[in-house]
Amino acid sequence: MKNFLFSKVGNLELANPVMIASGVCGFAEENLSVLNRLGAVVFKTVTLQPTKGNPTPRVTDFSYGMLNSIGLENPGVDGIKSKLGHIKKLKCKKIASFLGNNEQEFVTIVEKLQEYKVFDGYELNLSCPNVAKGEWFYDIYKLKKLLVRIRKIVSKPLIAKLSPETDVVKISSLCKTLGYDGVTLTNTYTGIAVDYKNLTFKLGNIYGGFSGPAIKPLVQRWVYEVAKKVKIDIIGCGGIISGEDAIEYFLLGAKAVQIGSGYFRNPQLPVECVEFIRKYLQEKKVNLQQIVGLLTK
């Protein structure tokens, strides 16, 4: 009999409906009291080349959110090698993202990544607000040849996380259609901060990636539209900073939720975000499944 947090996402099963997104959590994280008792953790990206990022600065805060341009720093896909060790300390699934230049890329990065055996799903990273886009962004048909590659050669779960500064229902149809596990929806936001006192930009790339409170009615807004529209599996991605976030989520018809920027704000926020759906599906006397999408029936 499974849990009554259990949740499943296409063939990824989860203890809990609560992960952390890429970007936040490294390859050695420490934090592991927290990020043990998850349902996943998404590491960040893995390009194929060590990536050192943009220039800084990389961060700025708002009271409403927060605008990054790390810029996917990363060891790149050999590099983490030597994170295995710490890696296979986790005892929730882990889940590899990653990115290619190209659709070669994408399919050498992948392979190098199944050979290391460690990895429980994939998450394809088709959103970066902060790197250069591939010709897959803007062209469905290069984007459907590159799904279908990808998919021929992962066996295990394999999610794509999307833009909302694309058709996400029409990208979600043709993953749904091409047999992924899931979608994340969605990454950041791009936005640009001013230093009007220094007559300059706060960030070194100008461009960021706006994330926090401020965007989760305009993620929401896609997740029901999918939800109603696709059928396909949902990870609810932006703006979740309580327990009651995630729930509005799993509502909206989000199988599962991930966690980003509030995760610097407050470690502990996951954990509480469990405990907080815990007592709440206890109270209902329901379990999570019969809570998901009763906002989109």
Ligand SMILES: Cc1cc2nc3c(=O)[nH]c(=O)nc-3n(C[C@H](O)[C@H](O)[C@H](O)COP(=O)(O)O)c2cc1C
Contents of the next structure:
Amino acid sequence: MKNFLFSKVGNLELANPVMIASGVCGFAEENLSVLNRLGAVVFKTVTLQPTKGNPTPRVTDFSYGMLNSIGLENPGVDGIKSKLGHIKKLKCKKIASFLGNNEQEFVTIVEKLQEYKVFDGYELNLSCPNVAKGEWFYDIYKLKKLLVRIRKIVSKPLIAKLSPETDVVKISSLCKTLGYDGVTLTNTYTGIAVDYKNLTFKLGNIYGGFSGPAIKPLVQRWVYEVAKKVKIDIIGCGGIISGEDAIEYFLLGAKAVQIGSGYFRNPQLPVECVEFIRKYLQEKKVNLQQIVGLLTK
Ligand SMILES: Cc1cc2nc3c(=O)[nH]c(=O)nc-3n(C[C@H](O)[C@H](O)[C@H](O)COP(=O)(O)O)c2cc1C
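Given the form predicted on its own, corresponding form predicted together with the named molecule:
Entire complex below, previous chain first.
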């Protein structure tokens, strides 16, 4: 029962199945007592050039979730060089997330990221709802060309992160065929929030990405369908605020989970999830692999 929390997403080996999702943890995050006890951290998506992000306000909270329009604010792929020392020291697996405005930009970014030699894997962001230029992801032919090219370049584990507003099963199947290690399901849903008192919108960008507890059943539907129809490893991501939520994702077929907005509400949440999963498996006298996909076999 020694390694009963161990999980493997393609060739990405994880000491435990809990990860932090992209965008909620800084490149120089100091919360080491939490990060070092996780399977992996996915860093904020990097773009080729530094990106300022969207106009403020950029975040609005609900009891059932949050809407953000950060818009990929990041220092650019060269700008993270100064953070590499910190990233290197982390004991968990370190995953870089990246997004380009076109195929060539994706290639340039990931080549630079690989030169840094600190990342254990890469998450191809096919899904940011806050970047208008990302619309070409919805063209399956362009997408396939991109996926083929990036897979050829990246030797380490490569995950694709999908938008829930695309044909998730079809794209997951394409990723499987092209040798991707796994898919992260999913990013946020596009939403808007109205400020009825001031007769305006709550976000400066009008549109934002909706995340948190309310999206869990919607994302779980995708995990269920992909697990049933495509034999690709899945990382479940959407609405996790407790260890119970994580277990649900495993039962549906996810081999790991990512925690996004739940980390803002409770920075201890990821380790609380690890401990919950540990206890659950110990009580049931099974290892993680024995519960993955129990509801989708
Ligand atoms: C403030 C914020 C910023 C985010 N930035 C990114 C990002 O840079 N790249 C990305 O792939 N996903 C980003 N996401 C999406 C999360 O990684 C995650 O997919 C989504 O929030 C759903 O998970 P959750 O319900 O646990 O929050 C962001 C989410 C939030 C709340």
